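Only one chain is shown below, in structure tokens, and it's the form predicted on its own.
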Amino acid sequence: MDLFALAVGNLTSPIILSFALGLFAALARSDLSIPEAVAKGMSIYLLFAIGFKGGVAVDEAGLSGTLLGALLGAVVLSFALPFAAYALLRVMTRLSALDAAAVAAHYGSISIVTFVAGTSVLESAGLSYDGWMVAVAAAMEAPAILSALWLVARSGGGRQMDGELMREILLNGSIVLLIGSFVIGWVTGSEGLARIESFIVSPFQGVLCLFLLDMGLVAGRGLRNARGVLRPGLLTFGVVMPLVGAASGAAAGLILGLGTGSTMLFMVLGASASYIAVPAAMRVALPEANPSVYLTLSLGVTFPFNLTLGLAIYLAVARFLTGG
């Protein structure tokens, strides 16, 4: 399958024709809307079962070295993303180096949701990964927000490092329910899942759907409202990042020796950009840096370059590179 045409086949799957339904609404300025209470009981949906699942894919395979290799990548990576992406943002843009840090730090972390599209499309392909790249993706969370406190901290500006800022940071509602679900399911099994498969299985494919109708509406908005902030080199960097973090991720899993689908995985983490945990956290940490920037750049472009092109994009190099 040619790059082509596996760009063609992500473009007409539901989920991404879903959020381009909100995006094209959001910019015809359409009254359509998700209350808010619903996106938020949705997300907490996805990330209970993406964690539960990722559980149980590490009790059905154990703990092994590689397992433990991929965390340990993880963590190296995501706290190593956000200086690529701070040096890049201080040549290409006039971003201060407070708003330069807070964009950094969500390029360090990941979307969890860009990460379920992309074993939607390893699925599509017939292509298997291991499922306790879950886990990898948990163990990205946090590690860039620090990062970018320290980053911040060298420059002389926003809140110091502190016991009760990392515990924020850390008791993130995102990254609890991530990481505790992750747990629940690792110590149920097999077991559990069987009990609640028709609750996190069955259902899962049509809440991302609408999910992602909410962020095409969410990225829209942000689109509309912020033309003025996104300016050639911002656009440009939403651009470059998300390439220099699939081939940090491909270089993880080569060094690993991961699968086809796995490197493809380990690349998707490498690219996308948080909005949901690294957003809350820099309210928290950074509430001087601007809102308009980081979100508008993470959910308006990178995470539709992402949906649109890059997946189609890192499985055709997971597939040259691993011969896949």
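Bear in mind that the values here come from a model prediction, so they are computed numbers and not experimental data. Residue numbers count along the first chain shown, from 1. For the two forms, the rigid core is made up of the largest set of C-alpha atoms that agree within 1.5 Å on superposition. First, how it differs from the form predicted together with its partner chain.
- Core-superposed comparison between these two forms: CA of residue 56 displaced by 2 Å or more.
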The other form holds:
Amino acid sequence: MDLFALAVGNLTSPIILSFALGLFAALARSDLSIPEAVAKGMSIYLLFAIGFKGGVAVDEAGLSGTLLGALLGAVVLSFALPFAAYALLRVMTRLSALDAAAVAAHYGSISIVTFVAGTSVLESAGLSYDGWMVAVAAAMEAPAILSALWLVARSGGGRQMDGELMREILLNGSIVLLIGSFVIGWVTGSEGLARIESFIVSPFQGVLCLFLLDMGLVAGRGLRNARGVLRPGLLTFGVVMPLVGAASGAAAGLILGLGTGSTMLFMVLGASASYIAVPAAMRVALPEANPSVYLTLSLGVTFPFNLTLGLAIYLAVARFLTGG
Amino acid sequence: MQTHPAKRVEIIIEEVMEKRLTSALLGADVTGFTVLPVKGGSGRSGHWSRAGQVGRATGMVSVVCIVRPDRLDTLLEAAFAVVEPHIGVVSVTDCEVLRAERF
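Here we have the form predicted on its own; I need the corresponding form predicted together with its partner chain.
Next comes the full complex, this chain leading.
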């Protein structure tokens, strides 16, 4: 399948069209909205389901030595990407060192929804991936925050990581739920999956569609309210940085000798930007940084780019590189 | 009905700072407060809404405390240390309460 066909297939999938609907509704000022509690409930469902299914996959396929290498690679990537993002931001935009560091932290961390959408694209293409990529995703949530705080300290900001913030970052709800459900899936295996399959497998795509509808609404509202923030340099960064991250993810996948599916997911993880865990950490650690810059960039620019074009590009490149 | 003068302090602060603020209040012996969710609003950082949000970064909460007038400075000093660099509003109003011994 060529890149064009992949892109068209991706753009006409229910999950992307649901996101587009949300984006359109928000930009058109429709009163369509999803209650906060429902959105949080769907987020918990998706995290639990993806973690559980990853654990079951590991139980079925067994652990390989590659997992440790992949975890190490993920942590290194998450630490390193903020430095690349920071350098690009300082060259391409007029952001202050503080704002640039805050934005950079988002690009070293990950968006689990983009990851889930990536697994959905792989399933549509009939490609498999290692179940433990879920653990790799969890490993990339936090290190980038430390890199960003170091960048701020280096530029004279004098930020210090207190124990409470460290605890909040490492034990944030997404990480605990993802790892916890992964362990439950691993321990209970296919027998456990058979018991709850009707709940976590069949409704998954439908819930993902509704969740992406909500993400589209939130992204659209963010874009509407932050028109003055998005200068051409920032917009360009929001599209270029995911490609840099994806290239780094591809390199990691190739070094580790991963298959096509896992290499594609490593690219997705490298390319995606956090909009849940890192923004909360930045509000605590760097309150002077402008939240509308990093939230609009990660959710309003990079997230839609990855969903609409990025996933197809990453799959095509992963296939080319791994011969899959 | 007998009423007594008191001070009502309302602190609207970022949701991520809620625990830090309430810990600081407890540390200053302000043991009575109420935390309320805030649906949305607008300020110097622009318009925001909780609708559909899954993260805590854009949420705000309102922490309301009612104290005896002589406890006001202690409360404000404790709160200010947490609130100072963050988005939010701190307001103090005069009010009347029943059962003064509870404050």
